[in-house]
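Just the one chain here, laid out as structure tokens, in the form predicted on its own.
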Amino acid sequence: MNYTLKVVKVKKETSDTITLCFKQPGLKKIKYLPGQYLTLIFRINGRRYIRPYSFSSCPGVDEFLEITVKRMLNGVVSNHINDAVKEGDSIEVLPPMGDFIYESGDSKNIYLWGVGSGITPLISIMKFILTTSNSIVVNLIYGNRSHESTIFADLISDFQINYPTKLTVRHFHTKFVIDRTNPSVIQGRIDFQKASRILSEDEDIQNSAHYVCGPAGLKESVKNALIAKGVELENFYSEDFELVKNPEDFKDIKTQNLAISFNGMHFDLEVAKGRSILEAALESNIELPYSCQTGNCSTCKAKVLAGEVKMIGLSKERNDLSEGEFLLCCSHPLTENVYIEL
């Protein structure tokens, strides 16, 4: 079931980032968990675009449903949102999804690692923990170019004031000069050495949980630092914005033609090497269902009735797919006689 939400407020966060505040539906409220995302549907220049954006709001804390969107180079939807969406607009959305959520457990120290717009699900999780637990300490490690480009800078500062014993914040800025009088700001990127140094300050690092949202380099740096400290990765969680494709995985793949049956209609489709079946379909104006485009949800799940297909770039193992079921966002045809049904 899709929803239509009304924009009641547009907040300017930085020069290239805004927050959309949606009013909850009057009859059936949307329920979501801190860390999940909301998928928005737009039609721009005659083409349908579907994009997921993490909630920056937190249930039980914020009045509105809020997502925060940063302008991106060549980002058709993110730029449309920043330039065209205004108060009073109505936007169609899919139900909340995502498994990058806070798992309550025995961990007394929670680490939130983020870069740039990766702060959005982390700020939702941070709000939830700080307002619902008296015993858990939150460590926010957040990288940006400068203070001016730091999304939620004032909000984070307010939380530091309101929760001085429960929240520790380390800002990383990559601009050339850092004011040395501010000890909470560290020069450079969050790399393996800096992550290791932060972890070394925790005497009970084995009893910690880590949530990472940002580029692949951040994820690998934090993961490797934890491994070096002997920390089990069962409490390591990451949100992935893009599929990481290894060129070696494409050795057996070439451009193929296939057939798709969708909503009672038949489509013949050429899938170029390197393009997923979903990408090829969307580029041909075949409006298949999808959401995350990273293999983490099941919106684009389809049944392969003939031929062979290979999934590439999955960051998390999927044990919930039946035999013959594939996620089209990361699927590539291996043979010519592929026939797919949705």
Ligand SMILES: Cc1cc2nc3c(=O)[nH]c(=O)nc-3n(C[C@H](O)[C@H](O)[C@H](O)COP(=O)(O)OP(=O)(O)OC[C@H]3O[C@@H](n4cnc5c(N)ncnc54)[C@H](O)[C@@H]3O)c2cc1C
Contents of the next structure:
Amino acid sequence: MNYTLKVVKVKKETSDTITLCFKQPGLKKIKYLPGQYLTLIFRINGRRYIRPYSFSSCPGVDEFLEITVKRMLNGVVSNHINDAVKEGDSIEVLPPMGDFIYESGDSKNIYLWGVGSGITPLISIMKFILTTSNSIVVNLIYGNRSHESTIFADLISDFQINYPTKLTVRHFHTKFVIDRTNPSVIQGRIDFQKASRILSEDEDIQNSAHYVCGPAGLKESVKNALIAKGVELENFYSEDFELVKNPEDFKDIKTQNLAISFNGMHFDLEVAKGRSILEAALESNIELPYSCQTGNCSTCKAKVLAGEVKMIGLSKERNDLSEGEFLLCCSHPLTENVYIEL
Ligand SMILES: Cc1cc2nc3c(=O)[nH]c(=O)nc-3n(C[C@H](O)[C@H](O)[C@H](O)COP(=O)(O)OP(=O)(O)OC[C@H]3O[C@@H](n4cnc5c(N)ncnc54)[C@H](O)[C@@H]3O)c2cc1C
Ligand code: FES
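The structure above corresponds to the form predicted on its own; please provide the structure of the form predicted together with the ligand.
Then the entire complex follows, led off by the chain already shown.
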């Protein structure tokens, strides 16, 4: 069931990022876990757009449901939200989703690795741990261009003051200006060497858990640094804001025509090489269901009744899909005469 939420406050975070604060619905409250996301539905210039945004608020800590949106160059929805959404607006949303959630296990040392807008699910997890546990130490490693572009810079400082023994923060800035008042700022990107150095400072690194949200390079650096230190990856969790497509995987893909049966209607569609079946359908105004567009949520699941398709860019194994089931957001036709049913 979809909800309609009212925007009660719009907060400017940085020059290109705002936070929308939504009031909980009067009757059926929205329940969510730190790290999950809310999916917003918009109609812009006659076309429907659906986009997921991680909660930057934390249940039990923040009064409102909050999401924080950074403008993306030429991005339709992120710019619409930054330019046009205002206090008093009502926005349709899907129920919270996502499996990038904090697992309270045996780890006493939690590492949150983020870059740019990737801070959103991490700040929610950080707030949750700091306010609910006395024994867990949180290490936030956060990369940005500069202090000015750092989302939640003041909030993070406040948490450092309030939880001095439970929170360690390392800021990485690529546009570096020496700041003697803030020795926790390190120059450059969070790469393999820097991640390895941070892990080396922890004598109990084998018992740590790692949550990563940022570009593919960040994920690889942290993962490889953990592997090099001999740390098992069973406590490694990551969230992807976009699909990472390897051009090599497209070698056997051609532009193809296919047919879709959806809600009892029949559609013929051309899928250009490089576009997913979902993207091609949306561009033809076929309003298929979707949310994450990263092969995570299963909202776009469909059955392939004829022909062959290939999924490209999935970052996690999906053993839950049955024979013939595919996620259209990362599926590309491999043969002629593909026939899909939803
Ligand atoms: C689980 C999850 C959580 C997320 N949480 C957040 C969050 O907390 N905060 C946040 O800011 N974002 C978050 N995102 C990203 C967010 O959902 C959107 O993807 C983002 O805001 C961009 O949407 P858009 O409509 O502005 O861009 P789009 O219009 O979708 O465009 C995205 C990019 O693709 C390019 N592009 C678009 N169409 C084409 C085309 N035909 N050919 C080539 N290039 C094209 C655009 O130029 C742009 O650079 C999250 C994503 C996921 C999956
Ligand atoms: S839209 Fe989420 S898996 Fe495809």
